Every structure is written in structure tokens, then in C-alpha cells.
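Read the single chain below, which is given as C-alpha cells and is the form predicted alone.
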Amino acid sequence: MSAVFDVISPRIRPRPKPRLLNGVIPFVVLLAGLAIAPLMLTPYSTVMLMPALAFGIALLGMNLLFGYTGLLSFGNAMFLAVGAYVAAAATQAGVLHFELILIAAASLGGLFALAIGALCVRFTHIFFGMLTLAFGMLLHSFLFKFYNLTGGDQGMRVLRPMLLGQDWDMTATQFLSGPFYYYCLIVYVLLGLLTWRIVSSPLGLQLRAIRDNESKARYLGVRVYRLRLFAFVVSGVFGAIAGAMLGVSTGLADPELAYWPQSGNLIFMMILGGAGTFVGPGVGALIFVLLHEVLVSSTAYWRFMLGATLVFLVLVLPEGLIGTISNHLQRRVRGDAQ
């Protein structure tokens, strides 16, 4: 099976990217666009953008794991479920401070990632992917079957939390499109800056060395296992934080968050924007959410359209949108220089 994976994966495997569109400035532009969006959209449309913020945070961790370290997880949606169920359990237990909920979600997500990552990161290629998929399906089965504990297929209700100690007296739409939207955007900014600090540090250089040539990285003294585990834990922490936000925005912690199609959606977003570029996955999340809303409201064959889009990306734009645009600009700059 690893031979099959080696044949297929080079088309979407992250490669070293040119500097154009791969810095922090395009990420700032993306955040600025998300910040002004509520001023131009209706409250309902702004609420529809909430998943883009949550998925963007989850993809910061997934991009660190795949785009910078070279490990493609087929089960990262399980961390979304962990965060959402932490939010549900906390709010139903009377813990309504969202800061405490985020800390609890990040802690449990990190511990969960550490426990399963200790095994998973010992493997690479299809073996790593299938192990993460298996753990994701195990979690989905647990959430689905233990009805008395998790609510089964009905899920668990997530109550409205308090933000910065304030209980906002407004409708659900006003809350989600106003204070909660900008709260999540600020968290996105902070986690984005943290991720940029990681990838632009010597630690990030070691992660890219592992991705490009594991054997040479080991020869140079890079602790491959520990750094892979670190990247996996970071993806778990970010995924759980994103899951808590999704739970609040929908008012429900659903076992389907851990189901494998959700992990496929995350991979789709990462490929769409461009794995290995810093801003690419965030752009991919935004485009995917908008595309999904348009297709679902326009045609009954929206799954077919999304599948066709993915095939087009893998065959025609394997570097993703941002990666392709960056490569094109780089070639133009070189042509002008000559």
C-alpha cells in the first residue's frame, strides 16, 4: 500500500515554496478581509462565515503537520469533536466562561493527541494516515453509541458562553455575528502569529528538513520522532479549539464532527488553498465554506460538484491556489530580472 501512496501523493505533497505569497503579509490581508466582512454582510451571512474562522484555526495545525512536517492525517476531525464535546459538557456543567472552555478544550485535545500520536507518528505515509483514520472512527463510534454519556446521534447541546466575563444580552444571531465572531477572529490572529513564529524559527526549519529528507535530518541530529509528535500535538490543540468554536456557533456537539468525511473536508480545504504555504489553508477554508453554501443552496448534486473540484485541483493545480499563484509570480519576477 505504501507504494500506491508514493505514486499518488507526489501531486499533492508539499514542496518548498517560493517566498512570494508565502509570508505573513498575505495572512494579514486575509485577516483584514475577515475583519471588515461583517461591516458589509448581513448578520446571517456573517454567521455563515464562522466555520471559516474555526476551520482556519484547525488548518493552521494541520498545515504544520502536513505542509511543514510531511504527515497527512486522515482523522484530524476527531479533534474538532473533542473540542465541541468539551464545550457542551462545560456549559451544561455551569462553566460558561469561554476562556476556561478554550483552555479545557486545548488541554484535552493536546492530551488526546499526545496519547494517540505516541503511536501514530512512529509510522509515515499511508500507515500514519490509516492509523489516524482508525482512531477517528473509534472516537466517532464512541460518541455515537454511548447515548447516556454523549447523547448519541442527537449530540449534546452547547449553551451560549460568556466572553471576557460578560453575558451578552442579545439574540443568537447578533451574538454570533458580533462579539463572538470578533472574539474568534482575535483567537485566530493570536494562533496564526504563534504558528508563524514556529515555522519561521529553527524549529520550523527542522520540521521542513524532516519533510524533505528524513534520513538526512536524522544524520544532522534532528529528533525526528519528538518533532513529529510535537506537530501532531499542536494540530490536536488547534483542532480542539476550533471544535469548541464550532460547537458554540451551531449550538450542538455532533458525533458527525469526528466522522471521516469531515477529515476529508479539512484535507480538501488544505489542498484547495495550498499545503505548505502559510496563508493557503486559511484561504482554502474561506473558499470551501463559501463554495459549499452556494452549491448546497443551488443544486442537489453539490457533492458531485465538490468532488469534481477536488479532481481538478489535484490534476491541474496540485500546488493549490496560493501555491500556483505564487509560482506564477515568481516566474514573472525571474523573467523580468533576466
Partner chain sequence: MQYANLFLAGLFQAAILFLVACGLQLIFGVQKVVNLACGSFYALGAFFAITAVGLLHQWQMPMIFLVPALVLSGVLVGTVGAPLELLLRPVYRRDPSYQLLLTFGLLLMFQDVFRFFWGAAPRSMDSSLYGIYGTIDISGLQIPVYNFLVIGASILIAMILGLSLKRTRIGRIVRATAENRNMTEALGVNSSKVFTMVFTLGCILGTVGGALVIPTSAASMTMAAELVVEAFAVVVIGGLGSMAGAAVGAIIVGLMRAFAVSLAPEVEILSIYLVVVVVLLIRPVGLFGRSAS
Second form
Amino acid sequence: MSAVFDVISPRIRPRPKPRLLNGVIPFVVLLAGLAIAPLMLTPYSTVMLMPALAFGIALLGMNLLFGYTGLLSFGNAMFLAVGAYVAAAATQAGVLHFELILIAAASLGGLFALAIGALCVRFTHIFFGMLTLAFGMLLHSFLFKFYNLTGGDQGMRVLRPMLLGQDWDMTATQFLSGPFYYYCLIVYVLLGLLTWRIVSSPLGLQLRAIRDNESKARYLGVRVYRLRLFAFVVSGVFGAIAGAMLGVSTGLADPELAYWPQSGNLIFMMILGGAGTFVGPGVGALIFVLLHEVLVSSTAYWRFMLGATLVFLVLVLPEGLIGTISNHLQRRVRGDAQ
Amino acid sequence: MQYANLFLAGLFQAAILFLVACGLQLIFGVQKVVNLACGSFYALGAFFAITAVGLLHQWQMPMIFLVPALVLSGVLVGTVGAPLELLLRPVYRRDPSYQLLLTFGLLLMFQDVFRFFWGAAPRSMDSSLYGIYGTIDISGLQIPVYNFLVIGASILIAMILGLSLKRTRIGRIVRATAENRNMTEALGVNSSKVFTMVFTLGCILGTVGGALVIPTSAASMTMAAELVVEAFAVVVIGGLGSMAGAAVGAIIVGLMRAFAVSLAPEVEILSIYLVVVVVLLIRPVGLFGRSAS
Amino acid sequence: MSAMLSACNVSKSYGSYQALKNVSLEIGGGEFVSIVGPNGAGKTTLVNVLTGLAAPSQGTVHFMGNSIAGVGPVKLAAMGMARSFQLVNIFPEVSVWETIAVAVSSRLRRASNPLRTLTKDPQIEDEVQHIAGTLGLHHKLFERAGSLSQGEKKLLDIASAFALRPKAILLDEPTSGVSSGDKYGIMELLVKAARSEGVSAIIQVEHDMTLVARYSHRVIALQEGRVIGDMSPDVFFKDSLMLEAVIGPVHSSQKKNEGEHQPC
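Same protein, the form predicted in complex with its partner chain this time rather than the form predicted alone?
Next comes the full complex, this chain leading.
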């Protein structure tokens, strides 16, 4: 009776993992690379690498939102700003424990995301993108215009925080390339593992089901609204944590962090590495930061080169670097097996 | 009477915004692409107009030709849309996020195109030109005639566009393609041509808008990204894909900005986005939008 | 036979168009009911009302004693009714195992804790294996759903619905788009699985009269929003007027009102 199906089956070999390079191992490799990088780089270059950690953390959340849940936000840079301004306000008010700053940033980012997400995740596709962009710009114009509170276009200074209750008596470069770099890396590791747990949980699976087919997911009992909101809140929390780190590493919280092209850059990094693969966005952040450094130091027209890279990626490698390599490997593995 | 002044200033901004938003709507309506680079075309029109007016000076043309020259320069430079449309072709049938990304890439590239040709500093033209057509006295207020010309030009363009979409053969083909691309292709319409045409027209609307704004404000590197935000507000308020929506949205945003700038400058953009958020919450498809099937 | 699913004097209008006119029916446990009718007869509207997707304009709908008027899909699943659609409806980038696990995990409320394990959860593993086995998908567990054949996709769609352990299942042309050779295989598996999984009522919308004749216990015929017949297949297929009302127009003038009912 089911003979029809039995005849088909032997042709396709079962694969235990649906996609190669999509596990947690490549991510661990990336982190290991970031851990040994300072040993081989000058302190100055290590500081240059700092944004890759921060963006990597923000992208863990954005990837959960887009790569896994299918919602492309054009406003996530606002959470970077939330984190950076929290760091600025806290350090200026004398709260120097970075642990407290991170907790405050994460809480505020989460609250922002909860309030904004409650409205936004009712929409998908372009409307979600536009609405998040609108909220991002609301924050930007608030930061920009309320000079007395936020310093306007000057931004607010972020003072050097204490790490683990310790004051570090060293130059800024030493601090940022040493203790601060490794502190952020450890936070990245922890949040990476947390995200990995989420994506490999039943909830993570349901997020992917929503991405693939929202209506079907509903009929299987998946609480679409609640889960989308969850993903958005995670992206907000991670974004704010990343923002606090960026604020410390540049010593400044400025409104440009919330400006919508900054969200565009985050998406750029995510697609560059490959959205939906676990390690992709982290790799994308690293490559973006390196590319940015190289281009800025070699040409005045680095924006043009970045834009051209993005156009090239969308047209030629839509699955991003990791997605493309993964597909290529997969074809070879299958080719060898036959 | 301060309000009459603000009202007219708002209408002037609305006229410019309408042109850009119209281009955005046209491209979205037919190609289903949200063009993030619309702000870049606006900026391109502005920068190019500076050069065009410079030429006008150089050739010692009478400055009475300012408005025609600006429109003409906008139309000319807007034709770069045609080759750029080729880049978009591979992504028409892909996820909208890729279309957004592609046009975001164009936006980044345009920034440096401006920097290359016109330098990083804001460029403005001889400010006396703003008054070249004289002023009209409205109960004690001196309003430059230029403002009225731009508002009139915008209304004229809206009417021509609306009529040609409704009445002409090519307009009907464009609307049919917007409705159902596959069907019109089956009927023998070359939709690639339609797409190139529509995209170019959309870009021209943006560049003309940028060109016309130049006598009143400087062309700068930041104007592209800023305009995207306003144009988005317009189309979200009005409804994606609707021309009437673009007009109403432009008037709302234009007036709100004008009033906010002088009465409560802190909440200028804030107020626009509050309207956006409220509209989206009450009527997600916008005031004139059709609900997605 | 107590009614599991009942509609009482249900009318549904969209604007001035009345899609359902005073429909009443009761479906009990153990029944396999086919809803038939020409295009535009209101079959899809009826199914939408019966599954709580659309609230009736008038009348009531009850499932296991509770009103389900407009409850929406998530509650429907929790109440014990599953629905599958005419068009293939799967998660293309997700594997067979994972597709079924979506349903199992939602039924077991596993999504409330984002840190819970998925692959090492014995209950999920057991149930997924079990359902996959029942519907003949056990050797495809790690295939991407998008790479399956049309017939397998249908089976996966049905398997995920069964994984909710529903009391009743509503199927919109379960075998449309499948080659005629595979149709019976799918239907056999479906009926067998329903029996072993405790799905007691099966309601299907079906155009294929051979399938209606072969599997259903009861036929409900709709025309222009009214129930024109509610009878056993034996009676139905002998009633030439009824048959003409249902099948006749299908071949002559089929159009409008319900675009989703294009014949495949």
C-alpha cells in the first residue's frame, strides 16, 4: 500500500543534520579565533576589533529575529543607543560597576523592546521593517533634539567603568585591548551559548516554523504573537548590551547609533555572514569590521565600496558567506556519497 | 498671520515630499520594491541642480529660466534610474528583505558618488535666486513666488501622472502590470520594459523633487537618509502604493513639520513619527491603502 | 451518537453576499464525513466556520460542548481539532522530524521555557517517531520538508496535524495535487492512522467522487450556501438529481466567489 513511497526513498540518502556549518562548533571556532587575536595583534588593532564583539552580540539577537523568526527589523540600532546612553548616564552618575551597567542596559533594552514589539510584531515583512524604522527614528530624534537631557548631537561621554569591581590603572588602549576586550568576549561566549540553547529548544524550532509558514504554525498550536515578541525582546536585550560595550569602547554615546542606516549596517553584517546560520552573523560582524577598517584606511570612498559589496552579496551570494560555503560543502558531501 | 506663513511653508514641503513619495509609490505599486535609495535620488537631483544652475550662470542665461532648468536637470539626471533598474531585476521575485538590502547598498554607494563629484561640504546656490520671481504680499507677509511655482508644478505633475495612468494606453499597461505581472506577460506585455520605465520615472520624480528644493536649502550628505525617513512616513500614513495616499500623507507630514519646526522644534520628527505609529495602529494599511489579500 | 461537532442555524455573509444560509449539521464521533458541492457552494466558508477561523454571522458552532465561533487556530488546536489545507502546507526549511516536533512540542507546551532541550526530550522523540511511523515517514525523518515529493508533503502535513492528537480533523481536499496513483495510498494511511491515533471524526471537503464513495460514511451536499443533502454515500450516489447538482456544474460553469477552489 505504501509501496509508492518506499520506491522513492532509497534514492535520497538520509542526512542526520539538515545543514552543515550550522551547528555550534563553527561558532566556538570563531570565538577561539577572537580569543587569540589580541595575542597576535597590536593593542591598537585589538581595539579596532572591539566593535566586532559588540555587533556580534547584537546580531545574535537580530539573527534570532530575522534568520530564525523571519522578521527583518530596520530599527534595531535603537537598542545600541539605549545601551550606550545607559552606560553614559550610569558612569556619569558614578555607577561604575560594568556588571550593573550591563544589567541596567539589558533591562531597559528589554523594556523598550517589549513595548515597541507589542505593537510591531503584529506586522510582518515591509510593514514590520517600516514600523521598527519609525520607532528607531523616534528615539534618534529624541536623543538628537533633547539637548539638555542627552547632549544632542554632541552625545554623552561614557567614562571608564570598573570590571568585576576593579579599577584598572592603565591607558585607554591598554584597558580596551586587554581586560575590557576579554570581558566582552566572555559576555559574548555566554550570550552565544544562551542563544544556542534557545535555537535548539522547542521554542527555537517553533520560531523557525513561524518563519517558514506562519499560518500552518498557528494551526499546529504555535503562539505566533508571543514567540515573535520573545524574539524581538531578545534582540532588544542583546542590542542594548552591545550598545553599552560600544559606548565604553568609543567613550561616547551619540545619536548616530540610533540612526536608521546603522540598522542597515547591522542587517548588512547579518546577510554578509549568512542569516539563519548560527555562526554566520558573527562572522559577518567580524568581516564587516575588518572590511570597514581596511576600506577606511585605504580610500576616502569606502562607503561606495561597502555599498558595492552589499549589492554584490545580494545578487551573487544571497545566503551569505557561511550559507554559501555550507551549501557548497553539502553538495560535495552528497556528491562523494554517491 | 504667522500661521498662514507656516501653512504655506508646509505646503511647499508637502509639494516636494509628494514628488519623492510619488516615485516611491509608483515603484512599490508596480515592482513591489520599497526603494530605500529614493532619498539618494532626491539628493542626486539636488546636487546636480547646483551644477545645472552654475551652468546657467556660466552661459549667462536669464535666471527667469530657473524653474524649467531645475526640472530639466532633474529629468536628465533621473534617467540614471534606467541602468540601475537592471541591478534590481534578479531580486524582484525574491524575499522583500533582499530588495531592501540592495537599495540600501545603492544608498551607501550614492553617498560617495556625491562626495566624489560635489565634495563633502554642503553646497548651496546663490540665495538671491530664491527671490528671482519676486514675492507675493499676503496680508503683510512676503511669500516668494517660487514657492507657489513649486506647489503648482507638483500639482501639475500629479495631474499629468494621474491622467496618464488612467487614460493612456501605457498607463493602463502599467496599472495592469501592477495588478498582475504574470497575467500581463501572458497577454504579450514586455514587463521588463514596463519595469525599466516605471523605475526610471520613479527616480525622475525623486530627482526633480531634489532639484526644486535647492533654491531654499543646501544640498548635503545627510539629506538622502533624512528624506528616506520622511518619505516613508508619507507612504505609511497615506498607504503603500496609493497616489492619493502620497498626496494626503505629504500634506500631513509637510504641514506637521512646518508647524513643529517653528512652534516646538524639539518634537519635529517625533511628531511625524507619532502620527505614523498612530496611523499604523489604527489603520495598518494606511489611510488610502488597500488591505493585502 | 452524541454530536462532537455541531452547527446550528449558521449563516455567514460577506457584505451583501451570503455564503452560508441557515446551515445546521451535527457530526458525531467515529464518522468520516465528506462535504461536497460545486464551486461557490460555500464549502470553504463552512469549513472556516466549523474550524473557528470565521465567526458565523448568525447561529452557533460547538465542538465537544464548547462554542468555537471564531476562536482562531491556536485555541482550536488546544481544544482538539486539527485542520489541513488544500494546498501543500509545510515548513519548507525544516526537517520532517522537526515539522512533527513543532506540533508535539506545542501540544506538550514545551515552548514556555526557551532553555528546554528539544532533541533530548524523550517524550517528543517518542511521539515524533510514532507519528512518523504511522504515516510512513520514518525513513525520511531528516529530510528537508521542502525536498519531499508532493505525496510525502501531504503525508507530512497530515502527520503534523495528527501529532496534535486531535479528536476531530478537518481536511480540505487532502489529496489534491497528488498523482492519482498516490491518492489511495495517502487515504489508506490517513484512515488507518486516524483509527490508531484516536482521531474519531474526519471531515473532508472533496471533489473526487471516487474518494468520496470509497471512504466516507456520510455525504453532506451544499449548493448556494444551503445544505441540500445529508445522507449516506449509497443513497447519495443513487440520487441523480443530487449528483447533478453537485457534479454537474463542476464541469460546465465553474467560477467566481471562491477563488481558492480552483480545480487542480
